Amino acid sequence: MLIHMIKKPYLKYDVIDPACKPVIIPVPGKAVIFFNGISDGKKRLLFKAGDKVKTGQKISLFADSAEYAVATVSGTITDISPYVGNFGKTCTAISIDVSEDDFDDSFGKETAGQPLESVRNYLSCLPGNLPVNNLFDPEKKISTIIITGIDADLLVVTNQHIIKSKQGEIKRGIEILKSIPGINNIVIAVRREFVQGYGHIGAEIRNIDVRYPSAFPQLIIRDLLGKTIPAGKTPEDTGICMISAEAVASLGEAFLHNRIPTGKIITVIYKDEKKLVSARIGTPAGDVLKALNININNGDRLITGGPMTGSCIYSEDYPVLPSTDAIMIQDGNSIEPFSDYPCINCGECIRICPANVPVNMLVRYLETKRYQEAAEQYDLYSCIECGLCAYICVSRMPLLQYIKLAKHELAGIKLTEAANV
């Protein structure tokens, strides 16, 4: 994958206001926890409606299953049901009527004197979405960790806040990560303004360019390590693991206090305003907006993530997840709709693409669902999904959605083929 410098437009990442402090969102009356996987109707559930859970309690729905969730509130389970998300991705939603916090102490007991790998089954639900499976996958052989102190999308300042406010937790998190066998290099990628204060943090500090999309993993690796991720591969395939600053801080906090953190820092973007909030994982998006006196009007668009790569959600009941860094409301009066107008072959998408993908040709194959040919002939897997092509498209084509759908469909085909071998 050949990556070059983009030309125009010049989109810059925001700098967080030094005086900005998160608004504390009240603990919700009802929380929703997502659990990977769904019941096939044959396995007996270990939990049911009416069962009590404690804050920090590990929840496994099926016996002998590696999948789990961590309760971020105390209360009574009221419902366990399937949930279907973007591109048909399914999970199980556990609804909890919330009561006063009653903390589970299992994590503290199990971590006492134990190596990180032995307690990994508590850590994938940490705020910031720590990639535990990648860190301990024997086939990945991770040797380098890059901690990202800047969010990949525009307007989002969640990890900038973490870098500025949680140096002690990040330092402890780095110490824990260094205990993983094979890790020999840890780099913190930040804006130049945030270098001070990290001289003795235990990791190398490197600057990120302020131009979007320089905070995307492939570009960080190119700029800081001088390496190129091959098309169709992930950073982990090359021995590099990308971890958000919030995930590292959450890891450090968990071991400093012997308790799984339950609060998530989120950037809330509304029209011309931007606020940081701290909310429990599992809090419905509607509760966050209500606490900020933000109303969603007819025609507005509710999004998790930033303006370039975020995904629409269709209910205010959608919960804050460990990976939720932003909630955005787009004003319905200012949304430019996508169209079915054909590509006019202006070439702007090619000139803007940081991965040199021939987008004008690629989209012709994606429109007709010729996904395999798009991958083989027109560099589908070189796309880093920054959304610049859709941003600049004169015909207002939903280019990023076409690309994401194609990758999703091809992944499904590979899974089906593997299951039938």
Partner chain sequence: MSDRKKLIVSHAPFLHCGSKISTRSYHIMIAALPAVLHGFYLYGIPAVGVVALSISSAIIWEYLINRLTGKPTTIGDGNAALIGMMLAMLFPATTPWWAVITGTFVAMVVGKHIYGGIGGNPFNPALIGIAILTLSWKNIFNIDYALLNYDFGFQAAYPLAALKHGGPAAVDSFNLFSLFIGQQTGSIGSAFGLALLFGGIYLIIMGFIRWEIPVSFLAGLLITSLLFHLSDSARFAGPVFHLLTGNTLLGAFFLATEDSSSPVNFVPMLIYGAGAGVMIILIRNIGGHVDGAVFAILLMNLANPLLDKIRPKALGKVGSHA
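Numbering follows the first chain given and starts at 1. In this text, the rigid core denotes the largest set of C-alpha atoms whose superposition between the two forms falls within 1.5 Å. Nothing here was measured: the structure is a model prediction, and the numbers come from that model. First, how it differs from the form predicted together with its partner chain.
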The other form holds:
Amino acid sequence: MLIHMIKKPYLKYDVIDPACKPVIIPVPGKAVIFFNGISDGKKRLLFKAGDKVKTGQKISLFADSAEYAVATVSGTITDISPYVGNFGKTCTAISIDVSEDDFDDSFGKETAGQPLESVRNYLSCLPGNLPVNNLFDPEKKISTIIITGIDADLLVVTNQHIIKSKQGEIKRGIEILKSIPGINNIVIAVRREFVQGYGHIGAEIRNIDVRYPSAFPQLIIRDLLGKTIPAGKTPEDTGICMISAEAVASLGEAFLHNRIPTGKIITVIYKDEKKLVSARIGTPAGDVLKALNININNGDRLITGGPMTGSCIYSEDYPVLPSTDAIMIQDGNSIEPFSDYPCINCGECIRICPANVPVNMLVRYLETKRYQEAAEQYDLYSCIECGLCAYICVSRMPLLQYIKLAKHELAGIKLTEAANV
Amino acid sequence: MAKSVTQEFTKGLWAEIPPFRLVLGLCPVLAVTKSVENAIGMGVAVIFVLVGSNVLVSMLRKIIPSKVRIACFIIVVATFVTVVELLMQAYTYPLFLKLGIFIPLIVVNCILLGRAEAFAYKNGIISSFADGLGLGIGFTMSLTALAAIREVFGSGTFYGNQVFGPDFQPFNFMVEAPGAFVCLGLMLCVMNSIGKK
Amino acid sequence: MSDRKKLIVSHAPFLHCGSKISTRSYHIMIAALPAVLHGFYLYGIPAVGVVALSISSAIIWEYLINRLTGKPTTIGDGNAALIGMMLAMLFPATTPWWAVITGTFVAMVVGKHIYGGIGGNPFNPALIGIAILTLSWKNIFNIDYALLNYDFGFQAAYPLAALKHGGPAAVDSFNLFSLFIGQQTGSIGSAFGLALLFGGIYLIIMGFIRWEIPVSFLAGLLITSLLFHLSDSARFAGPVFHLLTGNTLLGAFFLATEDSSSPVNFVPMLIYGAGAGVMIILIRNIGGHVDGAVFAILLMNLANPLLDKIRPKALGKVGSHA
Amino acid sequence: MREMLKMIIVLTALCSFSGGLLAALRNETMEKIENQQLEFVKGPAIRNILKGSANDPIADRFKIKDGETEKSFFVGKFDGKAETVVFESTGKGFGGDIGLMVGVNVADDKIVGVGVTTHSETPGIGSRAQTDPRFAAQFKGLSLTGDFKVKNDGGQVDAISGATVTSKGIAVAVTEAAKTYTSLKPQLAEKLKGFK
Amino acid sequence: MGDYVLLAISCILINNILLMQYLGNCPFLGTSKKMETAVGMAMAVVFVLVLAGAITWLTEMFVLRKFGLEYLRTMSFILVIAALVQFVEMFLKKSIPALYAGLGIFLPLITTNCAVLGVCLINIKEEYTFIECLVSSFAYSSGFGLALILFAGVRERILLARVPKPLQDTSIGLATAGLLSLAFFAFKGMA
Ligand SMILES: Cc1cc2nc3c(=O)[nH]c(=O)nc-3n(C[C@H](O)[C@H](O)[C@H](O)COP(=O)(O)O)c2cc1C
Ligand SMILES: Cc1cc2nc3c(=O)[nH]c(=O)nc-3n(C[C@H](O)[C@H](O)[C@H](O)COP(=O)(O)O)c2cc1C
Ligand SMILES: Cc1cc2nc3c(=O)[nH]c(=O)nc-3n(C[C@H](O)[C@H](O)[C@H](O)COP(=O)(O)O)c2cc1C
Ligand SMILES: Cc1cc2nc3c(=O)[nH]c(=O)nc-3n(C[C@H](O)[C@H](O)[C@H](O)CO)c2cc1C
Ligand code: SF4
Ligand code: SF4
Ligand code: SF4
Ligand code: SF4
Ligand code: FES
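I would like to compare: after the form predicted on its own, may I see the structure of the form predicted together with its partner chain?
Okay, now the whole complex, with that chain kicking things off.
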């Protein structure tokens, strides 16, 4: 108890049980794939309902865009419609009636000749979300790659599993990454417990602290590389690219098997339990839960991502995405509602914030919608969105939501300003 | 735009009653409202100066060149203030002592120059007179109301007369400096809530 | 689609540590309770009456203000009760009922609700209450005068008043240990130093107050009084005497630590606490009040917004920050 | 240029008008103001010292030249005899000069009372010299000759605690008064004789 | 020397011109909503008040007293101050533009400010010597500045609090000024 005098107790990352094996979720009857970007009604669509797709087939919806999605199942497209996510982000949902797997082999044919070209052309939707655009963007001048073998959020163990079980794939993936021109440093950030067997992998292996949120990109870069990313900038802006272990493993796997991987490892968090599953990208969340015999009731929360940074989804039809590391089900009875009390200035948030954000003052500005001052004087952009302040807040203010909203609003203001110039 | 003389007069009694609507000239309001007697004394002095300077400025408004108008206003106001000072010394000396430097400070009271500039310099003599009288009376009313509250609770008296029984121990805070600010602030709040309706 | 479930949609994070405002309030009240019970023991029924009236009237004022401003009722957070209790601890046991009610009214209205309620107040409401009352009714809050008709089994003069009027020679006869275990006169909650110290340590351990403020507070007080004492021991009493008398310990652990009016950053907390400690001694030794705690803390409350601008550089902040 | 001229003319005219008006008013009220000042500033102290006198001391005042300056003396009549006079003296206090009225009986040179008129001492500290009657009372009956000092300096005056500076200032004022009295006593006696 | 220090402490803290003598409230409430304006105003008042204190003292001693014109004090002081401010403004604009940029907008406000004229009158009323007059002018204006800056800090926070609508702005500002004044009672009787 005396620990309170000096430091509050802190939240720790879970370390995965070595015996843990993912449950394989059957291929769903209906799958949904998200395509980045929406139709403005004028563009000609290259696909339409009724078209057939094969597993691993590239789907480019618009003729004049380089964007593509990759079909993770075979079957018939039943619907193509816009989808609006959090903070008004938009994309297009492609629904597919699934039939027997039938593999498209264009990737396999291309890999042999120009491996890097084929990464670019086929692998931007890999499980784990390989940031293909950043890696190959000449503007960004990426020189360092950090492979995260630990998930940023609490309770999620997806990438720990990958690190432990997919050494071969990761080694192969690293070889490919190394061949990208300009890359001169690759670091793997993992828990110390998992470094055995990684002797000659061609990358530096570094330990990550168990204390949440040390697996956040900004903190990994600070702690492992001794660099700071200026507030409001991304790691890529400073030449560092963060890649999840799963993405690297998928990359390796794609080249080992000459086929685009489609299975996603997911940590399913339910009550006090946690299960690893492997599901096809595109599988509706409801199918995953059904396979695990988890019932979800009215008033529960269904969350993609972990407990600190995930987001709620409206329906069980929401599919597994390349970036879905976790699905969390929160019982309605255990939900602690946010309150509309004001900040009482207790200072807990100040002491817990890893980014030294003066949250007590910041929230006062955000509540009164003074976003500009919040950004200029109270370090809005230093926030790494770890959610600890809201976790600890005595007044139970929705602090993280305020912060995200402010950033969103400011981005909007900047856009309109740019448009008016 | 054009208002009747009556309107010019009555606006000072409620719609623009100083210092609540035009939040200026606060110092004397705080300083002289310890007692109703002081408040009324101050109010009368202000009425005199306000009416006098308004009328004089209005009379001279055609002659005063706009470049030196502020200097002229100051001279006019200062003249009337000095007249008040001399008269008070001659006839109501104790009150003069109680009000202290707040009598000469009427000169810088923002209401006076403000009125000369915003009203008298642009309007006729009759309207200016009505304007000055209305605002002056309004100001006196505000002072008196505030002073009444402070004196009754803070000293247990009204215009020097005992209000409560002999056992009453006055709530001294009201007549001390902090109480002056708090009372004025709360009174302003009351005025704001009434004004809204 | 027909069996679509109604799921709750809200925002991250989906966990909460479980802390609550009411928990804090009640723990602080529990921590203060031993000192109050000692007050009951010393002054009997009148003290019980003052405490009960103070807490209940504070709650009633809070309720009435909630109704008046059309806001949800907030008495459940315990803050009103806490303010009532803190105020009662500053009252002499002989405080008349109307002064108690006026005090809680002033504390709740002028101290707290004109700023929109909990968290907005720039000053500690309980201190605002007691300061305004002391300003108004000096005799009621003059401990010597107030407790004139009591018969204690120990030296009954109010130690700080004796010091002010008679100098250190007049307080030589006070046994420091007796002072520490509550054998002294004072306001209801301030006499029993031992209990206040334990209460404070309990709050620190439980994480309800930040150790920096009381520690620097007491350090500032001890060092300043020591310097005074060394410079002229015939005029200024020693540090331990100051530590154990008046509202020192109550102030250090329960009054200066009020959340809304105190800093939250490390360096500012140290300056704030030390500043209050130093001011108390300045007021006691060369100032006009008998006990400086109330005004010293109010003064530091005032400096709090400026002090709290000193803070560590935020992550990724380019350029320097004060 | 014309505008400039007009500005100057208007300003000058306004100033002279105002100056004239005020000068006239000033002359009108000068005497009244002087009376008022005596009445309200010095009056309370004078009347307090001469409590019970048959006449109005402020109306019955006269002036005597003391070197360069003129000093006012206020006469009190007791039992038909005009033997008591009150006059002002000053000493330096903590916040500035302290004005002190000293009343003396010309018959036996004894002080009949003192009272502070003007001062700028700290309220609650030095100002107690004016408000605490016990302080003034100690001078009553002393002979108005020689030096007055506070007890700390080996004198006869009990200082007000915490306001020794003020007390010393008053002691100096009484000492000054003694000097003035000693030097002007002949003229004083002369004037008082003419009093009925 | 010690006397001057005591005088200064008394003017800054114990008899603080704003909180204890009710002078200068309009700029106090008007410029305290933002820290930057508060600091600007505080500096401008110190600057002008020291000059004005000196110049009005000289006016009193060498003009008014000499010619028996004390009854024209109010008139002459206000004119002297107005002229001074005008002159300072012109001078700063030409010679020290950086300072002018900081203080410029506050200078005209000061002409009609009770604090400035009030302190000049107090200096005369208290019969200060020239040095004492300088000390008191500087100390009173610093006291004004101190109160203003402390107040601005508090006020920045109040602007963010959930103050009930009718109380917002000047109303809560005044009430808070009262509590500021209450806190300054800490210095009462300090010697
Ligand atoms: C809210 C409230 C405020 C009061 N304020 C005062 C006060 O300021 N002074 C006072 O002497 N009595 C005050 N009273 C007390 C009543 O006036 C009551 O008549 C008084 O206690 C007379 O009783 P006593 O003769 O025992 O003193 C107050 C009462 C209430 C309810
Ligand atoms: C209420 C009160 C009563 C006092 N009574 C006496 C007393 O009877 N005799 C005494 O010598 N000092 C008494 N003192 C102490 C004086 O204030 C002071 O310390 C002492 O006279 C020294 O005077 P000085 O402060 O002027 O140097 C009393 C103080 C107070 C506050
Ligand atoms: C703000 C202030 C006001 C003071 N006012 C007075 C005063 O009015 N009269 C006085 O004699 N001393 C005054 N003092 C001076 C101190 O009290 C000084 O220490 C005292 O006069 C020394 O004499 P003592 O032996 O009586 O304490 C004041 C000091 C300060 C700092
Ligand atoms: C040690 C301590 C003392 C407190 N004292 C007061 C107080 O005197 N007055 C008050 O209004 N709130 C006080 N609070 C309440 C605090 O600011 C906050 O409102 C509570 O934590 C929530 O009820 C205190 C809090 C703590 C931790
Ligand atoms: S269910 Fe959870 S704890 Fe058990 S083996 Fe799987 S991941 Fe590990
Ligand atoms: S986050 Fe989800 S909803 Fe938003 S654009 Fe990406 S895929 Fe679409
Ligand atoms: S979410 Fe809160 S605790 Fe985390 S970095 Fe942002 S402000 Fe700090
Ligand atoms: S934890 Fe919540 S209540 Fe406490 S200071 Fe931070 S925002 Fe305010
Ligand atoms: S009335 Fe004092 S500054 Fe305006």
